[in-house]
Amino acid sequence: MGNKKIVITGGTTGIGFTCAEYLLKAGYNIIITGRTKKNLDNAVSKLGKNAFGILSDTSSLSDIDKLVSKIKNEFGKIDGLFVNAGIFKAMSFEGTTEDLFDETMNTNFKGAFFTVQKFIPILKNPSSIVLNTSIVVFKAFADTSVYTASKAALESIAKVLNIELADKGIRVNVVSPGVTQSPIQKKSGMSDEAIDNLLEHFSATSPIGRIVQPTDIAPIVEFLLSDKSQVLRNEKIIVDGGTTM
């Protein structure tokens, strides 16, 4: 892949970090973002050569502006963007507060929306954008109403972006993970018992006989970011081990 440069938002843990590892091994240069310096420094240290980290909060438009400016100044134009940063906090529809609604939407949709918008001037022609959504867009789970809405909103703009950005050579596709073993569950507010039960249920009912891992998702993201996917537009690859067949 030579010096192809890829930005991964929310790349310090879970799917984002694993994708960064995979892409580095495939020969890419990787720039990850994170919200805390400790986690960012730790991730970059583990990733090693050709990995760079920039402190940035996806829910903050001023942070996104600074992120794009810093990347432009230090790296020039980039070849791809994996819009991965996101949060999930389990809450019933009736129990959802305005603060929880705003926090989720500001990161998962508003932040993602403006991340794409602000990166357009530094994306090469051709280049690739990959949006990380979820199977919650088409399969209902209790206590996920705001999370579901945020991911559905993000997914819904992919086709519009493909039309509007076509003349810039920018393509947009979607990866839609199923329930994946990731630190996002620990941050969701779910109890350890509830998380264990969730993972055990999907392990037992999955045709592949186990829970999806971030390492299952990384090759799919690399494919969508690579030249191998140049003819794809608005494609959604579901990575769930067949649990939603």
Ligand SMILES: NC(=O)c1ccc[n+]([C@@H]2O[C@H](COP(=O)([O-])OP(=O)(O)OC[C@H]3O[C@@H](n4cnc5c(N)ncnc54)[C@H](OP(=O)(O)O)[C@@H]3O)[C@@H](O)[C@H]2O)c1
Contents of the next structure:
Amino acid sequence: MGNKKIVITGGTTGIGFTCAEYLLKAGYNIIITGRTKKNLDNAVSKLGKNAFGILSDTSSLSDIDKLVSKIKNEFGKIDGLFVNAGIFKAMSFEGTTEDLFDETMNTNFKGAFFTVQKFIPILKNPSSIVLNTSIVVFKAFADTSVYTASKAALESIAKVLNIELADKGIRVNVVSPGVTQSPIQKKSGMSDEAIDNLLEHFSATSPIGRIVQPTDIAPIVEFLLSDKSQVLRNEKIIVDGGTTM
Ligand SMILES: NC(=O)c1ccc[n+]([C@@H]2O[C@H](COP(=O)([O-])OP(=O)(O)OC[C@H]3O[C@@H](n4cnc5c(N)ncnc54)[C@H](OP(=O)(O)O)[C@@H]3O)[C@@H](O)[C@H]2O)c1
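Show the form predicted in complex with the ligand, please, because up to now only the form predicted alone has appeared in this conversation.
Full complex below, order starting with the chain above.
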């Protein structure tokens, strides 16, 4: 495995950060991105050796261009890309504004779409891309309409990419987390009480008797990025403790 190079978008907190920690321990070199300098600096210093951070807003195509050119100059080609950066703001369908629609789609879908496109020239042959979607793609949750649309759109392109990018040795798979305890809930605009209720509900109703943690997602992402999954294409691994079965 040596020192394979993996880029994680949105690696400053939550699932992305925990995946970075896990992959570092497994011997990878990790480049994380985020849009908040303070979060990025904190994360890189906590991650330590073999972790690098680049400030980059995934909803900005010029930022993605700069990110790719910086990585190319400083690290050369990479072995894998975890397309993880994403946002969720809880809002009813009727209350969803154009601003919220654009912010969510620009980050979770447009940003992810062009991240994959612009990274192609610096992905090795072979290499692996993992898209972080969500169980909302196949199970309905109130107040998630635009978030659901953004994740469904992202998941839908995995099969097309597997055909178009096959001759470049690039494969694409999906990790689909259930409700996972992370800073995303607080950022969503939900009240502390609503967050507690959500986490309690999913702990109580899950066959595993607890909420999914980012540490449950990290080994799955590592598997999908590694040679252990080299024949998988358009595979979706649902990491939800069985709540949606
Ligand atoms: N937690 C869940 O229940 C759950 C379930 C299914 C799927 N997911 C997905 O998992 C991914 C990670 O979420 P999380 O739960 O770990 O939440 P999180 O802790 O809020 O992490 C989100 C990460 O994305 C970054 N980010 C957000 N907008 C960005 C932008 N425009 N440009 C660059 N980076 C950006 C954040 O960086 P900054 O802080 O610097 O902005 C942070 O590093 C998301 O795609 C989310 O939709 C989460």
